[in-house]
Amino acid sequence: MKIAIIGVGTVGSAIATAVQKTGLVREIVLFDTDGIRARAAAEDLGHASAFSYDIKITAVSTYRAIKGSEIVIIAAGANQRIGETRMDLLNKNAAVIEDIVPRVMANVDNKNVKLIIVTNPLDVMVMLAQKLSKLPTSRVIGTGTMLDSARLKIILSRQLNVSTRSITSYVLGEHGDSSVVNWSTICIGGIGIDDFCKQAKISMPQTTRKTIEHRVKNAAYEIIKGRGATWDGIGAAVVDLLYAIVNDEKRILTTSIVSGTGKDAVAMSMPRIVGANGVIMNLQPKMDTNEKNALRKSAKIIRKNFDSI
């Protein structure tokens, strides 16, 4: 399999690397504005394909070459800074989006190319993307709270002294701070958190929940902070998805996805069974009245910044 990567600055350049280290494709295309980066990022991961897989590494500068490229994985567009919200790069990242898709758009096959969507504020760019793409919205998928939803992850394992293996949990909605926690579904080894929580004698009272949920949604702030960016994360995020894609795992992840049409047409992170074709299935999953309104709201949210472009 052929992938393109549009976008080879922090970000991308991270996910070429995890990608890379998978042996799942036979070829990466790194395409870049900045022509020496790109060309510096391909030979470097060249000499690191020596030590892993035999995989074609190559840096290019116009958009045919890209030609027969299967998945097309955007990460071009500024990057999240210290102060910033994820929502303070829409305009800006609005204009990167509707230069590149038409232009990837002329030099794929539309009848089976997946677009992969990571540049920020996600939902809103997976929203503009596939309306500018006219692709089927199952295969214009957005990373979406996969990342965030790891993170919930990591912190409940820390919190309950279990492997994050045996934890199922969900962020759903924007990637962004109003994503939701769905806390009616978690469960560890199957059993909900609430019985586990008795079973194991730990205590979660709702001050606890909400840390946890605080923690979440300024994870990438702190990252930001100490770090000036995240891209470790994403990049498994992207690599996870792949996944899912090239064999077919029929896997659930919570991407992002258009969903609805007209005035209501949204794109957001709810479970979905992705495979080889992309987004397969739509679930919904269990939630109390208080994660629904908050679900709404997330929505609103992301539909009013859409349409302010």
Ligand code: NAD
Contents of the next structure:
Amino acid sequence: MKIAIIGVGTVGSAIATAVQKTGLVREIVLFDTDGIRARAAAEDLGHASAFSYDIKITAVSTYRAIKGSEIVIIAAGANQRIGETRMDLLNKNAAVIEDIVPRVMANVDNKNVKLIIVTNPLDVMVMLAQKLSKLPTSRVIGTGTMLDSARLKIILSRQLNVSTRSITSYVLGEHGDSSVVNWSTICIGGIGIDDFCKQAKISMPQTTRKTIEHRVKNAAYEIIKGRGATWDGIGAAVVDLLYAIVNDEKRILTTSIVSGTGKDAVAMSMPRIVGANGVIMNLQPKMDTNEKNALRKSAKIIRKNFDSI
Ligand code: NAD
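Next up, the form predicted together with this ligand, please; the one we just looked at was the form predicted alone.
Next comes the full complex, this chain leading.
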């Protein structure tokens, strides 16, 4: 399979590196308006290939060269500076998506291609990319809260002293400040979190839950303070999504796609089944009243920002 990555900055190259290490695809083409950066990334990754999988990695200077790509990953655009929110990137990155998507669509096979959106503010960029591409909503997929769900899982794993692989935990809504921890569906080895805590004699009061929510929401801000940007987590999230698509795994992932119609249409993360054709089913998880209200609020924030472009 051939895939393309548009935007080969910190995140685009981390994605390319992570994908290259899986041997999941045969060819990766890299495009960036900064051609020197893209060529350097392709060269460096090409050398890495000599130690692992024989994958063809090339930097390209025109969109014509992405022809034949079955998946196009968009990771171009400004990232957050210290103190900036993802929504602060809205207008800058809307212009980037408006530049990229028509060019991508003019050069790929519309019947098969899937777009993976990584650029922030994620959910609004998914809405914009879907509108510009005119692709079915199921094939314009944002990584959404996959990363937030992973962050929640890691925190719970440390708190409850149990492997992440035995935890199911979802963050819903915006990949951003209004994200919602779906406490109602958290399961540890098939046991609800309240019951698990009782059995394990672990106290999980409301204050601890609030702290966990805060840590999930602020994880990126903390990483940006220390490293200037985030890249490893999102590289791994994109690989997880690629596995689900390339191997038709039908995994449940908290991805962001547009759902609803007209003025009610919005992209946000919900658990969705992902396979070769993109998202094949949207799920409605159990939510308590607080979670439902928070999710409605999150959807409104995303929609309002989309309408403001
Ligand atoms: P970066 O500044 O390192 O790289 C951005 C790259 O985009 C640059 O190389 C730039 O030349 C390129 N670019 C800009 N406009 C372009 C265009 N019109 N066409 C092609 N290339 C273009 O930034 P980064 O740290 O790699 O972040 C990229 C994006 O990913 C940001 O929006 C960031 O917020 C987002 N991000 C998302 C997640 C997530 O979970 N979804 C996680 C981390 C970062």
